[in-house]
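Heads up, the chain below is alone and in the form predicted alone; it's given as structure tokens.
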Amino acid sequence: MKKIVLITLVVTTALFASLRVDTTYSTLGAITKRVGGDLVNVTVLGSSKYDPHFIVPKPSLLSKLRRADLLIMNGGGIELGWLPPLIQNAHNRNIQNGAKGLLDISHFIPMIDKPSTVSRAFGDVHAEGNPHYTTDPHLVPIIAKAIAEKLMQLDSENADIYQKNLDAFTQKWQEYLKGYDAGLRSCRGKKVVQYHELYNYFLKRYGVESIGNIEPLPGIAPSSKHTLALLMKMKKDGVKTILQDIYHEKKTAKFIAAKTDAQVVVVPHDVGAVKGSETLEKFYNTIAEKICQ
């Protein structure tokens, strides 16, 4: 009887063994859960409440990386300020550069806004292009496929399950996009101002024009001269919407809004960044509602 119980426990453990997957951000974590299902144990390293460029490399993150079978990163240079030393000090051969357990999603994305030259004179530019691609819901199936293929590579015994999960999720997402796109047709042609170029992928997808940024250059605080010039341009172009994220200062946007009769809308940059954006669908619905209202 003891042998039967032991065998049953071993078989059950094998069937429900989880891959330990770390993702750098919440949106990647949410997609991984949809594709991996019960076969993955997902940990998100960077809180969506903070600037994704400057996640604090706490010791708790190091302990999580030491146990990871797979690390899924956004890429495009956005994690350069915090992730490399954590990977190095984790001493986990699974997730080192070139290892099978490290997945850089940016390698699968048609990146936009690639600079012709890179210099500190242009601010904190990303040589690979704009890394904030997860704001475009049409890129979700590409991300999901890349994650599913990596899971199948690492856990080939359950490849059929990952494939079924991917197929089901992709079909459901395409249905979601039909309704989503239809609701955004009226948004085409709208003009907005951003604080940081967080939403370029969404804006480009749906024909929304960003006429300027509150930042004079990426990562550079707004000056009085730049703010006044932007204010005058907004008045000239009739811009009434300012896209504000949760982690940059809000004083400048409020000042500009008061001078132009514009509205400041706080838009999530990642799943869970603002109240009501805790799932993939709610995240993209909130982006649409905020930008196109």
The other form holds:
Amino acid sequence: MKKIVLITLVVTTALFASLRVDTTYSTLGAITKRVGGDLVNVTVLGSSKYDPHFIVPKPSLLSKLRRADLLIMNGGGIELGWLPPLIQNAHNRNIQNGAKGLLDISHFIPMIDKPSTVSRAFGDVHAEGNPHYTTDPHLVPIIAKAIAEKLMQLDSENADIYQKNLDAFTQKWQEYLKGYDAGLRSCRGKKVVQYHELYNYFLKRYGVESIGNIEPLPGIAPSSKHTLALLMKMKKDGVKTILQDIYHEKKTAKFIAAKTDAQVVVVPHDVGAVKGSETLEKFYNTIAEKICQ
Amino acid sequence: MQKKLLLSLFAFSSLMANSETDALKEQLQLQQETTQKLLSQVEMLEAQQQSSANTSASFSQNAYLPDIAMILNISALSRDVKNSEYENYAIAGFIESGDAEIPFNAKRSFNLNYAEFAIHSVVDPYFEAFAYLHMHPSELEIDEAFVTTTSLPAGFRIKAGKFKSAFGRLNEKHQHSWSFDEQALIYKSLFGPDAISDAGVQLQWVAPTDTYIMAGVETLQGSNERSFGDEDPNLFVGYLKSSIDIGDNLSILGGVSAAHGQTEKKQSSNVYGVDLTLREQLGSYSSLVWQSEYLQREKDVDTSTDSQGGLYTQLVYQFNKNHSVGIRYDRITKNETDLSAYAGVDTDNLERYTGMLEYKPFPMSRLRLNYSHDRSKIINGTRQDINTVMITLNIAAGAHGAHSY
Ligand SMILES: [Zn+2]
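Condition change, the form predicted alone to the form predicted together with its partner chain:
Whole complex next, starting from this chain.
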């Protein structure tokens, strides 16, 4: 059994001279490219144009999963609505639940907002805690390390290259964070509202207070009653910034903005979601700029 | 949890130690030591906690419970034909009067169509198991119960048990995942409400190509009486499916299928199908899907061969997260069979028009208004147009797996 896995691994590496890695989202893909370098061939399954909870399980994604040596997923339940049938129908034993080629990054992340009770009466809650952790740049080194270690395990021949890449990337990232954090100090104590709780990890990290969401419950469309209540709260607290993602309707945010003199800012949720967020650094720069301008 | 936090902190600080000045290194060294101390404290505390739990309790398997979902489908219906007459409808050449099985939406006013229990579990590193138990008001039916392999090499997967064949585009779909509440006319006419659903074995292979190509073969009991029905296991199904994306938003899926079996009289019966689905994604919550399928059956009857076929084509527009609207056209296009029993009855132009409007307040619940103008049926020996309006409510509670494409 193990031998066969090894042989297929050797064969695929010989054929393509690289490890085929699929990631469910683009930020994970960008980090994988940084630690994998030329040794990995990265495919992102879920386009950052779309709501990450509702990626369409197109058959073309099956052919991408079919040949993957490694599938890196975000985890925390965010892929529940689209990934399981793809894994079932891609017929790739490398990436089955429990197999060596499946890496769920959420296991490495200290998850926040974990609900003490879970019921769909509260909407489409994330039962395992908030899975939108890639908005916090301080978690990038943890993710990079988890990915690098997995690559070393699968492609032990090149382990020292992955280690070198990881060290170089981590060092560069720590440098980057120094400047980044300094720029965000002025943001502490700022109050915002958001559509879905997409940015909580970032907000928590930099002391920005989220006082409410446009959606009344996770996954439930805005209601006038809830919108009015949010309006009142924003006025009372003097909230002037509304964080809007690219994929939800913008009408409600604009309506609230008009009534409260607040500003709607479109914040990327993933690398490449908005123009000018195509690299990891640009992605986090854009988040900072938008939320703390 | 706490432990994890500490661990990541630890990982974090050890990463930082690789860089920067000696002073920083020293500081981190201190930090690491503190972390380690804290870690051992946490471990101690955890050990204490564990010892306070009931140490005589054992054998709990709660963590291995399968995913279980309940699906409930009910309807309120109005039809301009009496229930007793509708039950005995005929479709010339396909379904004789009194021979139609109508498990869903049979009666005017209220119908509890079914409560279904869907169960899924990973069995071990080699198998996954699925079961769909259909409960109608007066019977329990095993809709599907099968295992699939998860560890075969080279893109192969075997499914064994009782399952819905992957013939065509619609055959495999459960009633609650159809775009319209009534079954496509040609499926109903050729296979009946359960379509090709049988005990058997399936082998599928996904090609290691950039373009999605899937080939499958199945050998089944062949108990479907409408098209087959021999007692010996002798139904063979094969299909080839492929899909390409054009740009980011348009995906095209096409397939060809064939089923070869025998009738009760041990005569050959073959069904062929082609299907095509185009899906344009307009946003995260909006899309336009055009789906069409043509099926044809060649069935030997005594000394001649019946050649019958039909198609449906449908367009579904989802315009936001909660709403979609759709239209479908069904038609029997070929009906070369003995129609002498219907002498004097118009048996041409068998067709149906359907429209629907769907409201999904939440991914787990769906309300649908479905209207059909059905020109395919014979009631009481005469062709009669049937108008049906129904409101159906479908809910999926519990751990319901996502539907495939
Ligand atoms: Zn979410």
